[in-house]
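In C-alpha cells, one chain follows: the form predicted on its own.
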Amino acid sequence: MTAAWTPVALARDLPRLGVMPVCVDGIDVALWRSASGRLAAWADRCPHRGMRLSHGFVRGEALSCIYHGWSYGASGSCLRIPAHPDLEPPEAIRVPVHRATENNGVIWVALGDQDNTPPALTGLVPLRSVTVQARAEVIRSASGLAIGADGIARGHLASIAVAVLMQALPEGATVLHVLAEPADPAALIAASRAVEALRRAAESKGAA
C-alpha cells in the first residue's frame, strides 16, 4: 500500500532500547530504536550465523545479536565482534538496512529507495494494533469502511470516524493499524471494542 511503503506498528509500540520483529511484503524485518529515539528498520539476520537480530538488545546507538554478542551501528556495519575485542571488523560484514520513519504515530517501512513519503494521517491518533487471521479482502468486506486509493480505510467505528491501516502478513493473516479522531475515553474504549468485533467477524467470514 501507498506505493510501497508499508505500516508496521505503532509509534507507542516500540520505546526506546526496544526491538521487535516486523514483517513487510513477506521480509522479515528488525525494528529498533536507539538510546536517542532514532528509528531503524534491518534485514532481521545477524551476518555471523543467522540468528534474528529482533532477539537482540540495543545499547545506546547500536543492535547486538543475542547469539555472540556482534555488535552494529547506525549504518548497518559491524561495530565490535566481543570474541575478538581488539579486531577492526571488516567493512564488508553489515546488515541490509531499510528506510524506516514515523508519521503521525505510525512507524512505516519501506524495503526499496522511495522518493515519497507515507500518507499524512493528520487529525488522528493512534487507538490500537490488532491482528485477524484473514486476509485483506475479508476484512474490508466486514468492515464496510471505504478504501481509498491509498488502500487505507476511512469511515466510522462506534461514531467515531477512524482510518484502518492494513499490513499483510504470511499465511494470510492481516494487522490493522487503527487511528482515531480525539475523543473522550469512553468513545475511544468504544471505539476499541468495535475494532475488536470487526476482528471475530472477519476471522469467521474468512472461515465460512
Contents of the next structure:
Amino acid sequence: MTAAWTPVALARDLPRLGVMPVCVDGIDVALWRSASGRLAAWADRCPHRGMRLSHGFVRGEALSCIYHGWSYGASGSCLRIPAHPDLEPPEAIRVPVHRATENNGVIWVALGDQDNTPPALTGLVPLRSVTVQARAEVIRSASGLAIGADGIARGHLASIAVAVLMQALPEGATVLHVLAEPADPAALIAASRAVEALRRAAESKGAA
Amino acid sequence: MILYDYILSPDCYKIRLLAALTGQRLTLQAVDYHPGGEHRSAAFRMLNPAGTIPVLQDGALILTESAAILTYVAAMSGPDWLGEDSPQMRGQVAQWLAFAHRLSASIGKARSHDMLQQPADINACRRAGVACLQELESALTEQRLMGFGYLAGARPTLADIACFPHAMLAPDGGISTDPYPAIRLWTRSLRALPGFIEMPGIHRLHELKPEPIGTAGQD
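Now that you have shown the form predicted on its own, what about the form predicted in complex with the partner chain?
Entire complex below, previous chain first.
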C-alpha cells in the first residue's frame, strides 16, 4: 500500500541531537536527528513503559527514553538497558519505524511504503510552522491562497510570495508550514505577522 | 542574600537559576507553601505583607516581586544579564519582565490549579496561557529571522530567564507546548548554558553529559 507523504516540520526547526513530537494521520511520531544528521520518524512510544520518546534525548546515533534510559539505534532496535548493563537486549524490543525524508527544507513522513518523492519547493526559504485551531478548508478560504496542480497552496502574505503546506491534526486543527521567497528580515517578519493574522482569522471563522 | 524559596515554584526557580548562572550565592530558606500555607502566616507577612513568594532579603533590603529580584541579582553579580546599556535594550528587557507576570497569571495559575488544587477558572487560565505562548513563539520567530537566538537579541538576558520556567512547565497546567518550534529551540539553548540548574519538571540536556557507565545490580 502506498501512503501519502505528510509535511511535519521545517528542517531548520530540528537541529542535530533534536527530537520533537509530530502527528501523522492521527499517529503520534517522535521525529529526531542524530549527531551525524540522520533523520528518523518513530512511533512516539517507548516499548518499555509507553513513555513518549519525543520527551527523550539523542546521544550520538541513538534515541534514549527519558523515563528509564532505554536507548534505540537506527533500525529502532533496543541497544541498551541501563538497569541491566550486561544484558544484550532481545531483538523483539523494537520501536516501529516510519519513513522520513527531507526535501527543500521541509521534513516529510509517510506511515506506509512510499516510492514517489514529496513535491519540490525550490527557491523558497523556511518562514515558520504555526498550529491553527481550524480545518484546512477554513484556512484556505480565510487566506485567499490558491491550490496549484501539485496540491500546494500558494499566494502572497504581506506582499511576500509564499507556499503553505498543511498538516492535519486530530480534532480539526491544522499545522501550516510556511515557506517564503527570499527577502530581507523586515519583509519576512511582516510575512510572519501575516501568518499570525491568518491564524486568528481562520480560528474566528471556524468558531463562528 | 536570603531567598525565601519553594522548590516547585517557577518564580522562585528563576531566581535560583539566575543566581547559578551568575555565580551569586544564595542562602535558601524553604517556605512550606504547600500544604502548609506558610506564606499566608502572620510571621511571613511581617516580611512580605502580600504573602507571596519569592522574597529576597539582603541586609535591610527586602524585594518581593520576581522581576525586581532578578534585576537586583543581575546588577549585583551579572550585569551582562541586564542587556547592554541602551534605551532600546532596557525597554525590551523590561517588556519581557512585565510579560512574565502574564505567564504567572495564566500558565502559573493553571499549574497551581492542577498540581496544588488551588482555585482558578481553569479554562480562562489555559486560554490566556495559550495566547501568551503564541506571542512568545512569534517573538522568538522574529528574533530568529533577524539572526538572534534570544528574546532580547544575540545573548540571553533577564528577559529569557523571566519567561523560561513557565514556558517549560505549561504542560503541568494542561497546556501543550508541542506546537511551538521556536520555543522548543530557545528552551534548549537556555538549558545548554554553563551553570544551568534544574527544578522538578525542567531537566538538563542529558545529551550534553557523557553516558553513565552502569554497573550490574544497581538501579
